[in-house]
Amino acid sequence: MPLSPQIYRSILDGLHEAVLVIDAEGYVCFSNARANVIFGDPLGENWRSSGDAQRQWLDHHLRPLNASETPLERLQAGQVLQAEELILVDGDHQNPRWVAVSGGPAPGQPAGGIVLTIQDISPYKHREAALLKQAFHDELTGLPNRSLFLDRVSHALARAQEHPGLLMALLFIDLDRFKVVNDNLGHGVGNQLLIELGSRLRAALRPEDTLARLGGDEFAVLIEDIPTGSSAIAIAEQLRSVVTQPFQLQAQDVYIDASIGIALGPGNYDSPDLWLRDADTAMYQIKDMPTQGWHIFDSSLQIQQDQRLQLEIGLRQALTKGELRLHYQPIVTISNQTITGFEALVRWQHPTRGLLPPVDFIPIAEETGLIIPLGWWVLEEACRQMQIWTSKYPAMAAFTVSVNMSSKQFTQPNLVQNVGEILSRTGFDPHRLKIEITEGVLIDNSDTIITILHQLKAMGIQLLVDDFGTGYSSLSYLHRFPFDCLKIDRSFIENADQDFEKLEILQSVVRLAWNLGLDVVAEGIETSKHYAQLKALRCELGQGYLFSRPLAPDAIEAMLVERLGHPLAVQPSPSVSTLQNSATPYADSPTTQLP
C-alpha cells in the first residue's frame, strides 16, 4: 500500500538534515522542518540564482563565496556535491553554522531541478576546534605550542621560496631564575608569572608575529619581513626589557631575566627544526656571557654544539663502559707534613683523546644531568678503593677521603639513603668520609639542605664547604649548617705573598674557622712560599702540586709499598718529602712550575 504524502512529509520532517527540492528557476519546491529551522520561512527567494540577501556562504578559510561558487549555482550547473563543509552566516555575520552540503539532480523533477541536503555540523566542528586548540595551543598561556609554531615556521620557509630576499628571524627565549620562583613561591605563582609574561610578550610584538610557548620556561618568536638583522636585535632587546619588568605576585615584586638566542633566516634552512635548533644553540652561548642578554647564531656555534653533543654521547657511554677513573690527591697536615687523607678526583679515559681532566666534561655532565649517576659512581668507587687500601695497609686506618657532591645530587629525594647504601656495600667507615659542597648548593632550598646535611652528619660523615670565598660567602649559613671544615679556594692562595688583600682574607678565614670550631684546608699550594705563609697562619691542612699531583691508584699504592714497606706492616703515615719523591708525572699541567 503506497504511503500518503503526509507520511512522507512526516518522515522527512523527522530527519536531522535539511532537505530542499529546488526547481530550475531557483525556487524551493519542498523543504522539511529542519530546513525551516536553519533558513526560516519563506525559502523561495533565498535560493534564487541572484543570491541570498539575508545569508552568506563562506569557505572553511572564512572567505566569502562569490555567486558562482554557492552550492545552488554549482548544483544548477550540473555538479554533484558530497558532504562539502561550508559556513553559513546571517547577513550581519551572526549565528555562523558549519554545514555539510550534499546534492545533485532531483529524481522525478523536470530538467534543472535539484535536491539539496544540508547537515548542521556545528557541534562537531566546535569539538574539533577545541581538540585542535588543545593539540596546538599551550593550555596554560593559550599561546601556540611547539607543534603549531613549527608549522608556522614551515609555512614561512615555503613563503620565502616564493619571495626570495625576505629576511626573517627566529628568537629562542629562555627565562633565568624561573626555577627560584617555582621553588620558593610555588608552582601556582610560577604559572601566574608565565601567563602574565605571555600577555606581555604578545603585546610587545606585531599582530603578524608568531609567539609560542615551547614548554616549561621556554618561548619562541617568529618574526617575518624585517629590514635588517639589527631589527631582530632591537626586538630581542625590547622583549628582554619586557621580561625584566617586575611581576606583582603575592603582594611582592618578583624579578626574572631572559636569555635570547637569535637565528636569522631563511638562509639555507629547509627545516623548521634546524632553524629552531640554531636559535637554541645561540641562546646557550649566553650562559657563558651573563652580561649579554642576546646572541646571534653563526655556523661556528653549531660546530661547537656538535662537539658538545658528541662529548655528551661519549660521556653517557663512558658511564656504562667503565671509562671513568679516579685519581687521588693527598691532603697533608701542614704542621707536621704527614698525609691525613686524599681527595678523589674524577678523570675520563677517553678512547681517542686520552685522559681528560674534569674541566673538559664536568660542565656538560652538570648541564645534562649526567652528573647525578657520575657523582654516585665517584662516591662508591672512592669508598671501595679506600677500603681496599685500608685492608692492605693498616697505617691508613685513619685516612679520610673527600668527595665532591653536585648540587643536582641534592635535588634527589633519596640522597641520604643512597649514601648509606654505598657505605654499607663498600664497608667503609662513614667517619672517614668527607663530602665537599659548594656554597651555591646552600642557596636553593636551604631548609631542605639543612635537613639533609644533619642526616649525613648523624651518620658520622664530615661536611666541607668547597671553594670557600668564591660564592655567596654568607657568615649566616656557617652558623645554620653543620659544617666541619672550610676549604679555601686556590685563587686566594695564588700570589698571596704579593697581594696584601688576599693575605688579609686568608688570615680572616683562618680566624673565622677557629672561632666556629672548624678546620681549614687550603688547596692549590704550589710553592714553598705558599706553604710557609699557610704554616705561619697556622692553617691545619693543605693540598697542592707542592706536595703531590693527583695520582692514579697504582701510583698511590706503589708509593705506599715503597715507603711503608710490606703492605701489612704498621708504619707511620708518609710525610710530605715522601710524596715529593714519589710523585709521578700527571696529565694535568700545574699553573706554576714546582720548585
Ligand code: C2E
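We have the form predicted on its own; now please give the form predicted in complex with the ligand.
The next block holds one chain only.
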C-alpha cells in the first residue's frame, strides 16, 4: 500500500539527520524537523541568501570556507558529497558543531535542485578527541606523552629535510632526588610536584617548543629552531633554574634538581628514538660532573663541526673543574724599578690544548655571558692570592693588584655588593685593589656607570682606565669619571721610539693625565729604549716584558725570594724589590736585562 505524504513526512521528521531539498534558485523546498533544530527554527526560505550571514562553515583547522567551498555551492555546481566532516558555527562564531554533510542532485527536481543530509557528529568528535588525548597525553600533567613526543620529533626530522641548515635540540630532563620526595612524603605529594613542575617547565618554554613527560620523573623538550648550540645550553640552564626553585608541598619547601642531557640535531638522525637515546646518554654522563647539571652529547655531528661550541662547553666546564689560572705581571715604579704590585691576568689550563691566553677565550666568555662568573672568580682568586703573599712576605704588604673587569660585569645590578663580599671573604684591603676597565665600559653604560664607580671608589678601591688611546681616545670625558690612573695602550709605547708623532701623543697624554690628577701606567715596555723614553717623560709606572712577563704564582714567589732574600727576614724598603740588572729566570720567555 502506497504511503501517504503525511507518513513520509513523519518518517523524515523522525530521522536523526537533517534533510533538505533546495531548488536551483536556492529556495528550500523541503526541510525536516531535524534541519530546523540544526539550522534554527524556522529555517529561512531562501537559505542561500538569508542563511549565509547567520552561519559559517569551517574546515577541521577552524579555517572559514570561502563561498565557493561551502557544501551548498559545491552541490549546486554538481558535486556529490559523502559524509564530509565540517564545522558549522553561528554567524558570531558561537555554538560550533561538527557535522557530516552528504548530498547530490535531487531526484525529480529540475537541474540545479539538490538534496542534502547533515548529521550532527559533535558527540562522536568529542569522544574521539578525549581518546586521542588519552592516547597521546600524560594523564597526570596533561603534557604530551612519549608517543606524541616521538611523533613530533619525526615531524621535526622531516621538516629538517626540507629546510637544511636548521639546528634543533632535544633535551632529556631527569629529576634528581625525586625518589626521596616520593619515599618520604608519599606518592600524592610526588604527583603534586610533577604537576607543578610540568607547568613551570611549560611556562619557561616558547609555545612552539614541545614539552613532554616521558614517564616517572623524566621529561623531554624538543626545540625545532635554535640559532646556535649555545642557545641549547642557555635553555637547559633556564629549565634547570626552574626545577631548583623550591616547591611548597605540605607546608614545607621541597628542593629537587635535574640533570639535562642535550643532543643537537637533526645531524644524521633518521629515527626519533636514536635522537632521544643520545640525549638520554648525555644525561647519564652528567653523573660524572654533578655540579654542572647539563651535558651535550658530544659525538654528535654538530659539536664536532662547531669549534666555537666546543670551546664554550669546555669553558663552562673549566669554571666548574677549576682549570682557570691567574698569572701575575709585575708593575714597577719607572724611576727606580721597584715593584709596586701586579696585574692579574687570566689563563686557561686546557685539558688537551695546554695553557691558553685570554685572547683565545675571553671573547667567547664575553659573548656567552660566562665572563660574569669568570670575572668573579678572577677577583676572588687575586685577592686570595695577595692575602697569602701578604702574610708570607712582609715586603709585599703594600703591593697592589690590578684586576680587569669587562663591560658585561658592569651590567650586573649587584656588582658593588659582590665586590664588597669578595673583599670581606678574603680579608684583602680595598686600598690595594685596582680595577681596570676599558673606555668601552664608559661609553656603553655611562649613565649608570658613574654611580657604580663612585661606590667602588668610596670603598677605597682605585680605578684605572685600561688600553687608553685605543677606544675613544678622548681625555675630555675622563673628568666625569672618578679615575685614579690611566694605562696607556701598548701601541703608543711600541712605536714611540721610531714614530715621532706617537712620541708626541704619548707626551701630551702624560701631561694631560697629570693635569687631571691621574697617575699614568705605561704598558708593553719591551726595550730599554722604551724604558728610557718613559723615564724621560716622567711616567710613574710601567709594565712590560722588559721587567717581567706575566708569571704563575710560584714563579712570582721564586722571583721575589731571589730578589728579597729570605722573605720573612726582609722588611719592605723602596729598593729591595728592584728588578734592575737582575734576570728573571722564571719567566715563560726570557726577560730582557736593563742596560
